[in-house]
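Here's a solo chain for you in structure tokens, the form predicted alone.
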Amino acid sequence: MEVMERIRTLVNENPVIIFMKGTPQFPMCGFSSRASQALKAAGASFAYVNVLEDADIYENLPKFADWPTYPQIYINGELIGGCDITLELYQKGELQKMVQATVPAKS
């Protein structure tokens, strides 16, 4: 399967997911913990990927939505952004709310 039809279906498939460096037990930078940190927080179910594992994913996925930096955090298939964005998300309650509206994934 094509990377970009990969990151497609992960994206689609998954209500919420985080595009992360390292995972949410044991994230390898600061930007991804303090964003997978604030899922959990917002009562978040999620999928992630590791992009240091996957250089396809990691070359690819700034392509997919223009996003150029990494954590990458997609709820219900929209790009919502980065660490600071959600972080933000999550002071305001909004995230909350966002995680609270997240459809089933697609079969």
The other form holds:
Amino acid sequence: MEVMERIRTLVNENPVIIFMKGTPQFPMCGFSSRASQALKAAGASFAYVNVLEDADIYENLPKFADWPTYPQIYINGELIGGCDITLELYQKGELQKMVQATVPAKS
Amino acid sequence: MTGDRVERIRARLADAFTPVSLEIIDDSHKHAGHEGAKSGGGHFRVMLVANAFEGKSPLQRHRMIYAALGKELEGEIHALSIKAYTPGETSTG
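Output the form predicted in complex with the partner chain next; the form predicted alone has already been displayed.
Up next: the whole complex, starting with the chain shown before.
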């Protein structure tokens, strides 16, 4: 699949997803670490992509998003920002509301 | 050399925003040797207060700053932490 298509599918199929350096368990960058911790603390169950292990995504996501840095956090298919914005939203209590609103109703 | 980088960032941001307040902190030394710093780019923190942010979302504010920094971002800056406020937002905390 073409990389832009792959990215689009990832952000559309995962209500909360972070593109980060490393993994939530073993982050390779302080910003990625803090952003994934904020998602956890907000109660989000989230998907992640380790961009250090996917050169195609690493190179093309900044173009896809018009956003030059990592991590990148998407909720409901939309970029909400990087580490600073995610932490700000968490501190204001807004991140919690945003991720709760994405949880699909249990049948 | 690091001082130059801060001055270049300062000049670009000052040109683009005529800020009410602009603070740039170079954190590069804290990250020397870590995986992400291999490329040699620096770590910086920017605190920028400007009227231009009025009515803009956090996402838009960051994009404005990225756009103003342009090419500096590609090589010189490895990581950038941004706080972007309007004058009104800082006085209310």
